[in-house]
Structure formats: C-alpha cells, structure tokens
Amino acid sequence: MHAEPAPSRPPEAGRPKITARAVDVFYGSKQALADINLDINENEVTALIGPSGCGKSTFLRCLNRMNETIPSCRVTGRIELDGIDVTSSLDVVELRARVGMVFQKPNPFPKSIYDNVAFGPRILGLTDDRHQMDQVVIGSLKRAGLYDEVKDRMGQPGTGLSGGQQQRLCIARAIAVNPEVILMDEPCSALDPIATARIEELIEELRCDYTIVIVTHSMQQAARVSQRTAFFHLGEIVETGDTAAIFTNPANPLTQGYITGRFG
C-alpha cells in the first residue's frame, strides 16, 4: 500500500466549487456509479479519466443536470455548487446557465454564427438592446479565440466552419451566458491535432475566469491541460488529486495499470 502522494501545490490554492458525495446513479435497476465523492476547485481543470463505459460522462452530466432527460435515470446523494445544493435548491435552469456544457461533437445550431451565440443570452433575457448584444458576442467569440477568424461573416451559418472553429463557436456559446463552470465531454474527440492544441490553449486561457472539468479518454492531454484527475473504473472513483502525482507517483495499483497502458 503507497502511501498518499503529497500535493504540489498548497491546498488553499483552489476552494472547493463543487462538491459531490455519496453520488449513486441508476439507469432503471443498473447502478452506474457508486458512492461518488469529490471536490472541483475554482479556477481549475479537473480532469475525469477512465475506461470506456467506467462512468465519467455519466457523472459529469449529473453535475448540471442532464442526466434528468433520460427517463430511467436515478440520481442519489448530493451535489453543490458553492454550497447549494443543485437538484433541490437550484432551478434547472438557472443551474445551467451557471454550470455550461461542451459535447462531444460540435453541436452549433442551424443558425448563423451570431445567432448561435446570442441565443442565450436572448433566452435569459440577459441584454437590452443590440449594442449589448453586439458586446456580448463579439467579446464570447473573443474569449474563444475564433472572433479574427469568423468577424467577416458573422450571418453565415455555423455549420459551414471546420470542425475545430465548431467548437470554439460551441465554447464561445457555452461562455456568452457568463457561466460559472464549464463541462467539457471529449471536447476534442472528433477533432484534428491542430484543432486539439487550440482548444487546449483556450482551456488554460479560460481557466483564469472559468472552473472547468474535462472528461477525456487522452491520458496525455489529461497531463497537458488539468490540476487535478480523478480516475473512475467500473463506476467507481479509484483515486483522485494533484494530476502530477496521479501520473508519476500514483497511490492505487489500479490506476497504475490504467495510465501505463495495462487495462483500458
């Protein structure tokens, strides 16, 4: 038995954004996780790594909820958000204006670019007129890093951009609302290794303003992007802490097996 790595860092250098425990989760009578406990800290990535199928996207949509459009779903235990708890204390709503979400896939709208990023704000009610529309975009598109590469035709549709610059228009969308915490599910799956650098330059951009977790299946961008990791298997957290450590020096021979490639 090793003993538990040290941390890196000093602990006061991230607070606890989100904490979760006890967190179980049922599709009909199948239990997909178990007993989940963990703390997301402000201004950090954390990092959710495992097998396929080990629970990791399963338990990020329980963070903002999604998890409730799938009618068998069950979740037990609690969530907080800064000490609120989301599924009792939190309209749905408001939480995911709060907590945003990036897929998988690129998912913009069929609509033009502005009005995938607009289309927020306009839902929440959240500008007056289009000056501050006009604000908000350009300043998300921005933050995104694609406002250079799209500020030509901004009524073009979104679809018609690489899948890279998809993305970066689905972030910049997830942002224009201001969130708090941004859900990353393999943001860069679909996407080639020069898109994916760019989306993990704009993730250690965004992580100054934004707490971000990413659920990924690359050990190594896992390394490049986040603080802290959590390693699930079987629907289970096996161990969590400072991403440094859980790669070098990791406490559970389980996680040991995962990142040297003997399992996974």
The other form holds:
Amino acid sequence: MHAEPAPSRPPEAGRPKITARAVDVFYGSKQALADINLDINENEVTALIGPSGCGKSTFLRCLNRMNETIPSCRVTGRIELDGIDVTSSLDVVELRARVGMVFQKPNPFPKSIYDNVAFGPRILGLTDDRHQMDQVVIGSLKRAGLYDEVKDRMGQPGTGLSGGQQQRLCIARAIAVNPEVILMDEPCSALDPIATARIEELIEELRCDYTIVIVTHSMQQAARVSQRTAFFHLGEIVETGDTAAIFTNPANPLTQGYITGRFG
Amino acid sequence: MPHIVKSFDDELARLYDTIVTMGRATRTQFALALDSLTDSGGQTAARIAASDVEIDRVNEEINDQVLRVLALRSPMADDLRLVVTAMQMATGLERIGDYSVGVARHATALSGEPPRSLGSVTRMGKQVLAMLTDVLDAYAERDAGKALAVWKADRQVDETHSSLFRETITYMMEDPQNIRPCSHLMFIAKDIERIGDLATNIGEMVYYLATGRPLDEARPKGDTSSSAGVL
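Give me the form predicted in complex with the partner chain now, not the form predicted alone.
Zooming out: every chain and molecule, the one shown earlier first.
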C-alpha cells in the first residue's frame, strides 16, 4: 500500500505480465473469441483495437474474470498473471485487486469523493487507520492528477464532478488498492478532447508503475498511448506488434484496411 | 479497397496526381536546363526562370493539401506514408527546379565560349535526367525495385562528377583563359550532381512509400571531388 505517490521507476518493458494462450470465449453457443494468444508486457501500454463486436472488450474482461458475471459466458484456454492461472489458481477478489478496471462511462459510486477512493482499501481491509487512509486517498488522487481540483471538496459527491474528473476519480479508485495491471475499456469515449488529453497524459505516467491494457476505437489514441497493439477481427487476433510498426506499416491487409478507414 | 469516406480517397488521389504533375514539370525544367548548355541565345534560360515560378506555386499547393489531409484525416499506414512522402518529394522537386535554374544561369554565362569539358557535363546531365525520369516513373508505379535501381545509379554520377572535376582543373592549369568558363562549368556540374542526389533521395522515399521500410543500406557514394588531387 502506498501512502504517497510512489517514486516512478523506469519502465522495464519486455517481460510478459499477462499471457493468454489458446483462449476461446463462448456466449451460449456463439463463439466470441477463438484461439487468442497474446503476451501483455509489464510497464507497457497494450492497445486492443478492432471493429465493434470483434471481441476486444470480451478479451479485456477475461483478464480479471469480469465475464464470470455473465451466466452464459464460458472461457477456455489459459490466462496467466505472472505465470499463475487466473481462473484456477487465483481468488477472484485477489485477482481484481491486482487487476483493476476503468470503464467506458465514468461510474463513481453515489458517495463522496473521499469515500469513492477509500472504498476499495476498506473492502479489502487494507487499513483501518484514518490517517493512513487519508494518505492512501490523497496519494491516489494525486497519482490520478485530480487532487488539486478536489482537495477542498473531498466530502462532496463524486457524481457532481465533470465527466473527465469522474473518469480520473475512477482511475484513482482503481489505483487505491495498488493494482499491478489496469484495464481500460474505452476510457475516453465519453470525454471531451481536453479531458481525453489529461487521461492520455495520465496513462503515460501510470505506465511507469503499472501494466496497462486499453481498448479504444480511436486509432490515433492507440497510436499515441500504446507501445504494443493487437488488432482483433471477428473474434481472432489478426496482427500484434509494436504500435509504431502497426500504424505505419501493418503486415496484414485486414489491419491496413481497418486502420486506414477502408472498412470497420 | 476504397475508404469509407469517399472524399478522403479524392484528396489522396489529388495529392498523388499533383506530385506526378510537379514531377513532370520539374523533369521538363531540368531537360530545358540541359538544352541551355548548347543554346547560345539564352532563350531557354528565360523559359526556365518562368517555369520555376510555376513549380514553386505547385509546391505551395502540395504543402496546403498535405496540411489539410493531416489535419482532417489523421492518415495511417500506407495513407500516412503517401502524405509524408508527398511533402518530402515536393521539397526535393522544388530544389531540383532551383538547381535547374542554376544550371541555366551558368550556361548563359558560358554562351559564346563553350569549354572543352562541356561534352562530359552533357553526358553527366543525361545520366541524371535518366535517373530523374526513372524515379518519377517509380513513384507513379510505386515500384520499389525501380526506385532502388535509381538509388544505386547515383554512384555512377558521383564518379563522373569526380572525374570531371579533375579534368576541368587540368584545363584551368593549362591556360588561365580557361579559368572563367571552367569555373562556370564546375558550378553546373555541381548543380547536376546535387540533382542526382535529390533524385536518389526521392528514390529512398518511393522505396519507403512502396514497402513501408526505410532503405537502411549505406548509400553508395562515388564522389571524391572534395578530396581529389589534380590527375
């Protein structure tokens, strides 16, 4: 648990933090993902791109077992976090503490700004000490780049913030439990360009300490924030590679067609 | 496969066509400059100065088109390469136009007293004109192989330039009367050599446009004029 913003360490990109092997996902009898193999490297931002319905959000939700909330959903194959199978060998509460998530639409709890951020640490019993909790909340809000804007109204409802502030509050809430991985499902699609720029800047800062996976429909955003990109199409990964290479010289014609706006 | 946004296709096609047009005009400009070497009346030089204004105007037009596409479309992959290459090519072609004007200007100064090395310069000019023609064809056809051939051909031009440099110095040493025309000739040769370099640069751009990979081989250089002694 960090009380103050942890000093950023230089990214040690390259080591797989999450590995997915032969992952299939079914909703009832319909197959949503087929034979997904992907390494997600530590301290890197991995962007998942592809047309609507291609399975990128489904894959993201496999990484912290959010798909288990859908009764008809069945996941096969193996997904490992630091070499440990997330389905069979990790408790789901522990997994979600280690793999946090930020959604498309900011979804602060109907609680105060303070309580939104303190919620996770309280539930997980990370601290009972009020002073320590203050430090966690302040540290998380600072890391999310929101503290200066809310420090005088910590008791006011989180729902009263602007859309961009609410999304940063959700990011503060996610990092308050000190996760290792942050999953972001189109985190900027409901935000204006200024709020989007703030989140993108934040993603770049957070990369030093966390592994980030982001689903985005914005090609430019994927190109700006990520180091690696995976292109999904019809439930399969068509191409994975360095973001710079994918966006200047994709190997697969399908990738080329999608990112240049020829289909989608 | 066309873009979903049809006007994007139109903009890229227009940019491509404008580059082809500018390339054609630049090639004509350089061919005229070479003609001016044997044109004693100086009329060709006047035509070149006029057409250079038009090349500069097309360069501005291409820059405007590139800015518009970048700002409105955020092009990716092969589209991005086409747009970036267009901007670089326009700059290169505009410089070729300027060097052609330089060739013609020095050619005017030579009229009436053609130096003995003129034949060598004319041959070098033909080599570079062939390179320029080929590289513009390579662009029009997005032919990486042809672009690579132009890139390799520059070595020959460099060697011709070095040999011409030595030849010219010899004539100047033989008779001080040769110094003035031979100096002009050296400027002409240098301008033509630079046009060869620019055609080579365009070859690199076309290669990148067509393949998505930069030409990372060391560029073959054969110009030793900067360190050449006499004979």
